[in-house]
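As a starting point, one isolated chain is supplied in structure tokens, in the form predicted alone.
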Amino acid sequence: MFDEKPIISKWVADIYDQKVTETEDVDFLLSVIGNEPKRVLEVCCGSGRILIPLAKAGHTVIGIDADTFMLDKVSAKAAGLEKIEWHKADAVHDDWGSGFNVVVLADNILYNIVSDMDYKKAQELFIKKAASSLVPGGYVYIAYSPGGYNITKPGQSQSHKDNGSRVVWEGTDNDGNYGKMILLPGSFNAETSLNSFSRRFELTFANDGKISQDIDCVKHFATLEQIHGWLSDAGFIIELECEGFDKKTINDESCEVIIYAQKK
């Protein structure tokens, strides 16, 4: 996921499944898509946390992700489901397919793109690819929360400041390896809107030994205005826009947005 060593990548996949268990976003997405069966693409589907409930709800779903360790977890969860496919793909460089009624960009993927491509261009490319993959009248679903930055005021952090290192994840994977993912202090460039920081992975193996790896990360803070522009340029009309799953109205203090937009 972050160019880490394979044993760390395996730990990340296991810990993700243990730690990320919320269902509020899944329930919200299902309510927005509706009950009528649709052909749905989830981009960067991970271990199937969202993909599986979509299939169980009766939709025909395809998931793509670049992380083999994440995708390896989908099979057991998909047992007994017929209208579901998943495969490895680089969401930036590979084709997404076509003929979908809904493209899902959930789990804050616009702020978590992993690529060597210019980050801002990659974000815009995701919107363009969504449009190309949809049938006329189809929808793109976006859940975007850029690390505590105010989406209406470039570069202003409302929820946190980089006061020091903090442990994001900590736990033992399915092989008994104990580890931590630590977010190290970073910096924000107001001119480029790039947030630069490092993730540190520390693992202690079940059979003795340790490993540590620092991964440099760069993310582009996109304002709501920029996302609106990308959607408009790609031929989308916003049907729903809100802050959070309780559908609060976007305001000057908002740090997240959910968008459901229709392709003309």
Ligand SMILES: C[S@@+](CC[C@H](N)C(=O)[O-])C[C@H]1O[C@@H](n2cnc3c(N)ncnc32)[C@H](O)[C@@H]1O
The other form holds:
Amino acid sequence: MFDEKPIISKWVADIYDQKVTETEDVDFLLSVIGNEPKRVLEVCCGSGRILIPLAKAGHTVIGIDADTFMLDKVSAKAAGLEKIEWHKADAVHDDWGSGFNVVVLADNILYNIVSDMDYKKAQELFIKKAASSLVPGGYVYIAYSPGGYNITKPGQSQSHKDNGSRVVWEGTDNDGNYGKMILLPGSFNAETSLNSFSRRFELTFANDGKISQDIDCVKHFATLEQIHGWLSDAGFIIELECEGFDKKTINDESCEVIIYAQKK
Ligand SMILES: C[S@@+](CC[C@H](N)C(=O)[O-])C[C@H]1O[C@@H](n2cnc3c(N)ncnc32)[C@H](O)[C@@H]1O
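Given the form predicted alone, state the structure of the form predicted together with this ligand.
What follows is the entire complex, opening with the chain shown before.
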């Protein structure tokens, strides 16, 4: 019998690596960090989409992630690079290290944290841990876009008006297993600001056999105001705050924010 979880995780890692190849956010991050070489921690670095360009730009980088299938992909991409390290860690429970000039919380990780901890607490903890692992004067970089929810008006969704299922990914992993990840309709609880939904994985294996598994997900929608409060409590001062890579001013309709904040 297949151990279903690992085969799904492996499929996800392969498909993520094949399909998520955008560079616009990476270029923006590099421009914000600047050219001077820095010691950078990327929390939840996945398969290295951001970590590798950071190292190629001359920064000394450390990446942590809980998913070994994702991390397994980093070494081939890091060939020839010297100032790069990565290791498996649960970013909620494990230590992040210290002495960093920049901590990167990119690609909406504040919304997408996977944890057994209360999600709101885990989000606040990420900001506290960023502060603890930075040198004085260091920066946290946050790219946050909570699933189409308006960041200034709690609970108002811009993009979740249709409640049907949709295929998010479809493809064949590096072992020849074909599959789909389908997002099933979810619900938003205005009291708790928790968004609950399931992802359905339907895989057809290269060597015969199929599985379908629903994996429940819960995400906490934090408002911009909450993020401001957590940053302030952790001793950060916001230096840059904008919507998108063309640096639009945040307004009442904004569903995403990029923040670059300095630890006092
Ligand atoms: C969507 S991927 C993004 C990877 C990378 N930052 C990028 O932009 O390509 C999110 C990653 O967060 C990791 N992750 C989520 N919660 C985590 C946790 N509590 N500890 C460590 N890694 C976590 C997942 O394993 C996954 O690799």
